Each structure stands twice: as C-alpha cells, then as structure tokens.
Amino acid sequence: MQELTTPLTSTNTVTASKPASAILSLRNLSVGFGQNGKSVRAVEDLSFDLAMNKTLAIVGESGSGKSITSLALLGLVHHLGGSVLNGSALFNSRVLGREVDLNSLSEKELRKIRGDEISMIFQEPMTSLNPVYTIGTQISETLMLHRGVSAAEARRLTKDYLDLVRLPDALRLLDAYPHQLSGGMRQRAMIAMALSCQPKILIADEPTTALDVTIQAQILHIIRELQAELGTAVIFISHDMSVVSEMADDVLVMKSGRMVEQGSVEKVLLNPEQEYTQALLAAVPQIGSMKGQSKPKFFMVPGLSEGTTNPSSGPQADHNTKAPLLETKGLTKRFDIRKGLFSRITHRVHAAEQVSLQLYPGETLALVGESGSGKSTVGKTIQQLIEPTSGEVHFDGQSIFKLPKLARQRFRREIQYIFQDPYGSLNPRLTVGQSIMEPALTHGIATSKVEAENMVGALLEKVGLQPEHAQRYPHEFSGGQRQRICIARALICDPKVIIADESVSALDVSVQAQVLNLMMQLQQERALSYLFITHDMAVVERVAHRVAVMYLGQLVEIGSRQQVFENPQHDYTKRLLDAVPHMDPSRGPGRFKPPLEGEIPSPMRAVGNEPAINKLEQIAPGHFVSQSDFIPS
C-alpha cells in the first residue's frame, strides 16, 4: 500500500461501459482508507470484466487487496474504515431490474443484492457467523429474507444445502451453536450459506484454505455444478495455486493494490510474463516433485537471500538412537455427548482410538487426515492441554501421566506447540515481547526481566524479525509475521518437540515457504523433533520424514514419506492423495469427482457400540497398513 495525498489519475483509464458477455464489469476501481486528505491506497485503478459461468481468480500476498476488492463490490468497504475514491461495477441486477452501477446504490438497495444475487464466502468463518445463534438460525434467515420461503421449509433446505457440502450428522448441526464446529465444519457452514440463495455471482475469499483436500475437492465439484446448472459466476480469491489452476478461467494477479499481470490460466501459470508471478509461482509446493528423495528439501524463494539455507538439501532425523524422544502407546480419548430431557450420556466421540507412534530426535513426524480424524486431539494430548481417556505417552523414556502435577510441568518446557491461529493464540493486550517472554518466566528459564527481554531480542532476530518489534502488538503484524512471532514464543523454552499444528496453511504461499525453509534451518541447528499436524499432503511431501495418516480416530498407514506417497497402501491413503490438486492448467478446470453417495462417517458413536480396533501389519521395514475397510466420506 502507498500512502498519497494527491487526487488520484489514472494513467491507463478504462471507459466505463460492459460487454454483453460480461456479467460484472469493474472500471478504475480506487479504495483508499485514511481521513484529513491523507488516504492509503489498498485498491488503485483495478478493471476486469467477469462472464456468466467462468471464475476469475484473484491472487496475489496478504495485502495485495484481494479481499478489498470483494468487499468494496458489495458495499462493505466503509465498514473497515475505507471508501471507493473512484470507479464503476457495472452489475445486471434481477432485484432491481436494470443494469446497475454497485459503487452509486444506497445500501438499502444493496441489502437485496447481497446475499441473493451476489454471495461471498468469507476467509475467517469464526468471525462471520454470528455466535449466538445457531448455525440453522442463521442459514434459514437468509433463505426466508431473499427466497421468501416459510421457517419450517427454510429449516428444510437449510438441511439440503448442509448435506450438500458434506457435513456429518446435518440434522444435528441445525441447532449447533458456531464454536461446536472445527473450522473446516465451520467454512462449509459458511459454503452453504453463500450457496442457499443459488446467487448469480459468487465471490469466495479463500474458501478451502481450513478444508482438507478431499472436502476441498467436494466444495469446488459443488461450486462448478452450480456454475453448470445456473450459469454463475465466481471470483475465486486464493493463494493455493494448485487450486487456482484447477477452477480458474482467467487469473488476476495483485500486488500493492495493483495489476500486475492478467490473462488465461493456462497463459498465466505456464507462461508468466512478470518477476513477481515467477516468484509466486516458484514458492508452491507441487504433488510428486519429491519423487525418488528421502528426505525434506528447502524451498527456492526467489529473490530472497538463502542465507545459511541449502535448498538441495534438508535436515536429516537421527534414526540411530535405541528409544524414540517421544512415543504415544494406546493413546485413545472420548468425549461425552449428552443428549434427552435428563442430559445422560447417550454417545461418544470417538476422536482417537489406541493411537500408538514414535517421534525420533531432529524428526519431523507428519500426521495427516481429515477434519475429524483425530490429528489436533492427540497433539493437545501429547502437550496436556487435553486428559487422555487411557493410554501413555512417554517422552525421554518417562511416562508423562503417571508422574505427580508439579513434575509433568517439565514437560510442557520440553514440548512446545504452535497453533493453526497466531492472532488467536496470541494476547492482543500485550506486545510481542510480553507474549515471548511469559514461558520462559513461568519456567523458570530467565531469572530477571531484563534477561528475558534479551533472549526475545536473540529470537526475535532467529526468525527474521526485528528486536525492536517485542514492543508492538499482534495486530500491527501480519499473518506471516504472526506466525513466526509464535515460532520464537515455542523456541524461547529450548524445547526438544515442537506440535505444529496447521501452522502454515492460513499462509501465502510466498510466506508459507519462508516459514517452512526457517522450521526447517531451526531443525537443523538445534535437532529438533516437529510432530507436524496437517491436511496439506503436498507440504507433508516437502518436509516430511515419516508419516502417519489417520481415519475416524485410528491409524491407517504409517511409514517413511517416500513409502506413503510413492506406494500407498490403504484406499483412504490412495483417497487422499488422488484429491490433491495439481498446478496444470493444461488439464482444464472440472477434474474434480462428484462427491461420493451414501452416509456420512462420523467418529460419534452411541454407548455401548464401540469402533473395531485396527491392528497395523507390517508390509515393508518402517511401512505399516490396517487391513480396515475405508468407508468414502
């Protein structure tokens, strides 16, 4: 963004008027956000036209002004502090029955676009669904207002379209309350909402980024039937070049609030023109590119120095030692679900089941599967956020739940944990340099404030960072930023394991690389063991030495990464892999297959009805398989 003072010329002026083909034309579009003259530009002379039954996709770094651009269409810009300093969105509107210019309606008339003719799914789902009401309420009130349709046939579809984006045990989650979802169940909540209206354009701000790749794949088969059936029109808004790839028809590339290159998918990521698209294009991780190498490889981050990084090569697990750092054995956790007029407990969440692994010193263990598989229930396990039902965990050869509170309290100092939110986990009252410090007071690990200050300063500077930004707040960051402020936080305490759980897959893929390249430097130099929690098979390829994949609770394959990725073994391996998408745009857009029919699994069963126990066979040294039965999701 560049701050200006001057009244705005355009030096490349588009004329306001729309080919017949398009359903939305965008002219000179100027978004500034500022007051007393002075305005900083987040959107600056931006054009496109977008055609009934194509996707544009937007891409481009946080704070290219990607996501200003949706929301000043739909008139919510002014909500953020911003306003349109100049431009049309010329738009063909049913509602109010004539071709309109977005920018000049009063939000009145705005009120009956929003939500019926153009729908967006936004990035940050927590946020956007309100969290009083539930989850039906929510979904039925926009069908009611724009469809016009009765509470009870409302409730109705608001069951359909929940079913539609596979959501397990639909009829429950009617009255479910926003925060009794993870956040893949909340996006697709989200997904549904924006679909109910079947609205003529469609603008999804990062709508698969908390999905895994097989939900991912059922959401964006979802949105291309819809464009089939209805002749919609979608702005897809994303990082995920892969995916981008696959859905788009044209690509838009920002940056700084500008256009930096535009045209066809297949000119745009086969042929790019420009340095900052071969830069962005360079960072993503792409399925099989690890073909035939055993262990993690640095990414190639153009334009960056490598510093002391090697990207033909990465760090290598210590496999030597007789007994793993770290080793779960029958880990298995339930939670209770109480249901009927008297609250009993009449079923079960069977989020982990006998869950036995091994994590090696300077390892990186991924443990992969999807929303509901069990992944972030054994890593908060693991670090005592959360009491097992049965099972041990050991680490360095003790077992962490059978010694006395106050000594499992080392433990917490030795296992460290990175969480999927920064700006969630980190304090917004207090600066960086408060939220770094307070573990290694509360152990014990600094004697005075003065030597903590010191060691935040050292840290700070580890992960690219500046010693003078433990003085500001998480806020004034961004998710990048964030992220490695939460790096330093887990490194000040010197711990032998790092959880990381969905650490980078908010992140640009620009940034995600960075990140990734600086977990692994750190690994390197201080033999650090990482159980890495993800639903991104092609990150897991890049970083990974072993792997371990989970299904309904339970371990179904577990192996070195070369023996996952290049000989699966288990149909829900094999699934997962299939559903990752691949950056060739040459394959052209609908690859996706139609979600398959039939019950949805769920790891919720009643009392008494308990889940078979997989045994794992072991089919090569280190490579183990359940003979289990996979039930398609």
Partner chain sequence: MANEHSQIEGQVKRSSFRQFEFVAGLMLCGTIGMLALISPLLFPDGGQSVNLLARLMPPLQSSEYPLGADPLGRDILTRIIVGGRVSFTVGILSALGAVTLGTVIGLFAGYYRGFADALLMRFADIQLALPFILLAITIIAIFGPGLDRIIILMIVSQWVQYARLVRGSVLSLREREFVQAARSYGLANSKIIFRHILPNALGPLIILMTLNVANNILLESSLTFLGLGVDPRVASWGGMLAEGRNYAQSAWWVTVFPGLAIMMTVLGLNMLGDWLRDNLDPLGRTRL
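The shown structure was predicted, so the numbers you read here are calculated from the model rather than taken from an experiment. Positions refer to the first chain, counted from 1. What we label the rigid core is the largest C-alpha set whose atoms superpose within 1.5 Å from one form to the other. First, how it differs from the form predicted together with the partner chain.
- Shown in the overlay between the two forms, fitted on the rigid core, is a CA shift at R561 smaller than 2 Å.
- Comparing the forms between the two forms on their rigid core, the Cα displacement of L26 reaches 2 Å or more.
- A movement of the C-alpha atom of F335 falling short of 2 angstroms is seen between the two forms when the two forms are aligned on their rigid core.
One more: the block was the form predicted on its own; return the form predicted together with the partner chain.
Lone chain follows.
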C-alpha cells in the first residue's frame, strides 16, 4: 500500500513501471473529446495504482472525468466520441497470459478482458439490463462467452451467483425479466453478472445513486462482503463522500479531469491537504452534525452570496403563535389500475392515505420517505397538479378543492412548485427571461412586457445571476444555475409557500449547499414557508424546522427536527436514519454494520384490500408517532 499513500506527481516519467503489489497501474492518462481529441480534455495526466483486494474510490463532481477514466480502462471512450491521447494502463492479464497495456490493446483482445477480468456495474439498474431477455439468459451469456461452459452449466453457475448476491428465490429469478424486479434486486443481478467471471477488478460507477437509502445500504454491504470473499479489487466511482467513507480504502479526488488529492481514506477525509477537497467536504451535509440545535443552519461554502452576514444562524420559524398557513386534512389519493377486457379496476395504488399535516408561516417542513412513499403525491395534490380522492387542503383557512375551478387559480400563485430536474423543468425553446416572467404574466402581476422584464432582472440578481442572463437559453447554464432560475421563476409571483420536490437531489454537493443556502436566505428575507420533499436525511437535518416521515402513503412520524432526529420513535424512522451512510472513516474497517434486509413493499393493493389507517399519537408536544407496527416485507 506504500505506493498509494504517496501521491504520484504528474512530472513522473512516462516510462511505465508497475509496482509488484498493484493489480493495475495507470500512468499519465489523458482523454480528449472532439475533433482529434482537442476540443475538450476530459482527463488530464492521471496516474494511480490499484492494489489487490482494495477499494479505490474516485470522487468528484459532475464533469470531473471520473466516469471517463473508468471507461478508458475498458477501452470504451471512443464509443462516446473520445480518444485516449496519452498514458498507459498496465494490467496482468490472465486471459492473455502476459502483462498488457490496456490502452494499446486491440479491440479483439479488449473484448476478452472486458466482463471477464475487468467488469463494470453502472448507475442505472433500470437501463443496464436488456428488458427483452431474462436475468438468467443475460448472466449465462457472459459465462458462456468467457468461460466456454455449456448452457446447462452456465445456468447452474448463474443460480449460484444469484445466491451469492443474496437474492431470495434465485431459481425463480433465473426466468424473470428485469421489469419484474425492483431497482435494488436489479442492481444485485447486475453485480452477480459483473462477478460471474470472477474478475480481478470490479468498476462500480455510482452503483447506488439511483437507489433508496435503505436499499443503498444493502447493496454497499453486498459489494463489501463479496470483495472480501472473492478478493476483487474495486474502483468505486461516486460523488457521495459519505458513501465513499464507508466503502473505500483509498480515495482519489478529481476536479475538471485532473487529480486533486490522493491517499488513504482516513487521510483524505479527515485531514485533506487541498483547498478543493476541504471545500468539498465542508459542503457535505453530515447526519448527526446538528445535534442540540433547533434552527436550520447555513452551509459554510466559498462563494456564499454577500448578503449573508452571519452564516451560522439559519432562518427562524415562529410557530405556536400563528395558525397554520397550509393544512391537509385526511388527504387521500388512490390511482386506479385497470386491467382486462373491460378495463375493470383490479388494483389501486394507495399513494397517499389520510395524510394530515400543517405548514406554519416561515417554516420548513420536510416530507421524507423512500420511493413509493407518496411524498410527491402529497406535494402535487397541494399544488393542484393532482385531484385528491378525498380529504381537504386548506390554505389561509380556505378549502382549495371546495372552491370552483376559477377561484382556485389564486392558490397557484400563492403556492409555487420547484421540480427535481433542473434540466427538465425549463422549456429548452424559451429564453430564461421568458420562462421566469410567464407566471407573472399568467397571474397579471406584471401588466406590461417592460415591467415583467424589470422584475426578471431584479430576481436574477436576487438568486445570484446577472440580469443579462435573461436573454440566454437554459442549455447555456449549469445545473445549479438552472435551479436558481427555477427558484427565480417560483419567486416572481411573491408566493407564501414553495414546494421543493427533491429540488437539490440532482445537484453536486457544493452546488447543493449553495442552492440550499440561497433558499434559507430567501426564507429569512421573505418569511417563506417551504414544503421540502426529499429522501436525503442529511439535507433535512440541516434545513428543516419540522420533519414528517412517510411510509407507504401514510405518515408514521411527525415532529420538530430535533425530536425526529434525536429521539426517533417509529421503527421505520429509525431504520431510515440507520441506513444513511456516515462520513466517519475513523471508525475503521469494523465501521460497517449489516443493514436490515427486505424490500420496500409496493403501495399497490387489490380492490377491497384497504390498508389499515395509522393512528398518530402525541408523545411529546408537537411530536406525533404512529402506533402501528413496521413490518419490512
């Protein structure tokens, strides 16, 4: 491990030499895109060694070149229009029987190595399995190709590997199609496929980013266990420092294609040398860091807007004094599933069942839960994007859905919605200015074009952009800037409530911290109320005044942030908090604890099979907990 703790400088000689303990040795790798690879340098002069049985984490924000590096190792960059300009990747190949430079191998030789000695797991388990073949066929294919075994033998081995990744009922799954499996199960099947030829190196490119936290914990656990069993070296690519902290032996931090810092996980995460690493780590919300504080807190990030004088005090909420601004009473939404010849309703998705919550002026209420918990359904119903099946939504004492359609329009002004995907929520054919002013023109807040343009300019400045940006199109902005634009659009109607639906989930950590700071600052200035819908417990701990936890369409716990985080009562809340990865490498190799098994059950139920309604009981002032038992399926 000596060679990993001493970072290799870029001035190293190009003549490649591979330390004996290293299984893979990368030297001075450069990858370019565009004509002759000259337009964009995606990776510049990168070197590292990967040791047997160790995990090297490559971390960085989007565009840092971390994924391109892994694709370059497999000789796959030219599929994306890039080319390896320089560098060597020495690897002891068992198949070819010699030490080879992966960058100078022929396509035919590379094909022998890919999937056999070096294999890869991708981010999206939904799209990396072919939907028209069964799981068994897809895994057997790899085995038959690389091991030359018979179909029957391959099938037997496949079953063994599915058992290995702890998939229950492996025999049945052999003949299942990808859509019949949940996301977590699909990712396990992907891991089984990647491991089926017992590779020396496993490249995992953001393998858990698309998964829920409890499932993420399970997948990470499996990767760790299998690594120990099979002695595979893992290159773990991630943007999530907490996940890296739980997984890695060594960490390599990248920025804009270049290596920033490299070293053991303890060294890089606990005593980072480079400013960039320090800033990156400061932006990561760490669960447990807010113990004993009742108010939300700003992030300490460079590039904080000038207006904030006291960065450590967050926005304040004064509840108890006022009536709730927004209140749902027994909100229920069921989606009908029709099947058969006469489109009869056979099943219903119970997306939200008897949800009653209150949002007070000036506070942030976080609505948390995993996929299928119904948290977005609640938000969209309040925004009138969905009609509720039953129940009421009160705003300022008025019941929205009891009013005639025309009178409801007012609430689309008072309540604004910010979506998850900053790339998808702006019309690519409209300029940013046109997009921002549209709500104002719709509600007659701006009567003339000039007035609207002035408002847009002022708002763009407010969210940290320039008024001239109004003329540009969305694709000219980065993800974080786009989300600022969406915030500006939400603010133009001067709303009282903003529903933020996973609004920062798609952003890089440092950008996420800045956008959250902006939101908290705006809350302070305008006494905004936020309904903050998210799955990220660490972010919630930082920004929320109160927290509501949803599970299978029902509230299971609601209370102040301190009550829920420091004294969680419901089993599901506890499980959710346990599953959040902690950024604490000092806990050592024994820092992992096996996660709870089990999938998140589906909220779909047969007609007539109604779920039992949870009764919430008050256990402390403002802290309500469901008394139902939590049974993981």
